[in-house]
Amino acid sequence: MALLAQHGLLRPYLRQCLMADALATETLSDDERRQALIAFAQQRRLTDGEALERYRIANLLSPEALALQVELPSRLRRHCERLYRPKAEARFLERKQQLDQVVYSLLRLQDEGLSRELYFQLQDGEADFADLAAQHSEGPERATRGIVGPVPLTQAHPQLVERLRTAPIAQVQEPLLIEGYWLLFRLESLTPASFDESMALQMSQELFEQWLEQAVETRFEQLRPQLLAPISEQPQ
């Protein structure tokens, strides 16, 4: 344990151990195991049994360890559905505003005068937003011709989020000063998150991750006195 802590690997190690313990009681049918193996092989482009065996050997995995790796996503899904699905909708309602997806056009400049000049060009239909972004924008959106998204709405700066929530679709907004840059932006689409089966699984997995992080920290704190003890007092 002390060596893992020394190299900053103790938390990842505890995470893997606690996850394995939590999922150990989840059993899969023979068909679910076959489907898990097919998905695992496809993701890693393992075309046959020989390729799978080479993968096992290359990664120093026992057959049992390989089986656990193959079955982990299916076991995790079953565990989350069994324990956390009843709480998924409440989690969704808490997080809904963070889950809404947005697409918008963005152009940022440090020159206020130029930002207003380009704004009026766009307002009058004299220029195309994508062309102006590719030519003038001083942010990473220049590479995408101004398009940002689809991304969670709250990924943007809080001031921009507030404006995007109420902006009309396809209408260029007046330059907005945020952290030294004048932003021209236009809302392209806003898609409110909905609670379907895919979202229910996502929320269930988030709840499991929340439990897992807390469990890791609890175990880490339990080990702290032992790991901080003088070397002569640590178990060999």
Contents of the next structure:
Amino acid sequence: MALLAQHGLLRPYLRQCLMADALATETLSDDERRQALIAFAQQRRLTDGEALERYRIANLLSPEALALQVELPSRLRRHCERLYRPKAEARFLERKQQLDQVVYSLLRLQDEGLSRELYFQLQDGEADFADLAAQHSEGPERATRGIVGPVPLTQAHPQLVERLRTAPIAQVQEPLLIEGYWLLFRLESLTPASFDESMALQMSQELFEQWLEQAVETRFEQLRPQLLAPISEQPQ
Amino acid sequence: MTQAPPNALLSSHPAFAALSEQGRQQLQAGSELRAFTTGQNLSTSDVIPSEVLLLVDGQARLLCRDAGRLCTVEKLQAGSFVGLASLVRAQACEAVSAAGPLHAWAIPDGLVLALLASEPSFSSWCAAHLFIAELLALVEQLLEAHPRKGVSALQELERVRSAARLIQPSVEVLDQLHPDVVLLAASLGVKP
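Switch over from the form predicted on its own to the form predicted together with its partner chain, please.
Zooming out: every chain and molecule, the one shown earlier first.
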């Protein structure tokens, strides 16, 4: 354990162990196992049984260990559905605002006067947002001709999020100063998140992740006295 | 094609074309050519500028805030004044920014006032020229005093623009007006 901690691997190791323990009781049908194997092979471009065997040997995996890796995503899904699905909707409602997806055009620059002039050009239909962003923007959105998204609404700066929430679609907004840059933006679309099956699974997995993080922390606390004790007191 | 030198505008502009020789010399000597960059403010709507600008080249935007949004009222071209309307009516009414790099003659307010006092051709030109910025300010005042739902200042400006005209505030002129005509005193110097 001390060696794992020394190399910065203790946390991921504990995480994998705790996850394997939690999922050990989940059982899969033969068909689910087959589907899991197909998905595993496709993801790694393993075209036949020989390729899978070469992969197993190359990664020093026993047949049991390989089976564990293959079945992990399916077991995880089943575990999440069984234990966390009932709480998924509550989590969705709690996180809904963060899950709303947004697409917007963005142009940021440091010159206030220029930002204002570009705002007028856009508002008066004298110029195209994409062209101006490609020509003038000083942010990474220059590469995408100003288009940002679809991304979760809350991914943007909190001040921008506030403005995007209430901005009308397709109307360029007056330059907004954020951290030394004047931002011109135009909301293209705002898609409110909905609670469908895929969202239910996502929320269930988030709840499982939350549990896993707590379990890792608890295990860390248990190991602390042992790993941080003076050398003379450490077990040989 | 050769471009006219910038100072030619000071002689040829209709406001100055009939200045006396002395007035012309004062104008040429007292004016200074300035360069402005894109988006730079030439004038704001809350301060009477200390200099009147006469655009030599490039374009500027006359701005207003209409229904909460900052808008272009119109684009000003070479030969347009910035600040003259505010100075003449003794109340700021011109928010103007450069729509690109431009040059303008800067004429000190003291010189403009002196020309108004000593040059009848210039004062007549000012008295006969209806500045859009001034008309907009009057429309905004009217809408503020009598708000109407869904009516924007810019729409109202477009509606009254072609019909609006300046008149001399004399008894003879006022007597000849149709009773339906609305009169607005544009200058702060007028006592109600």
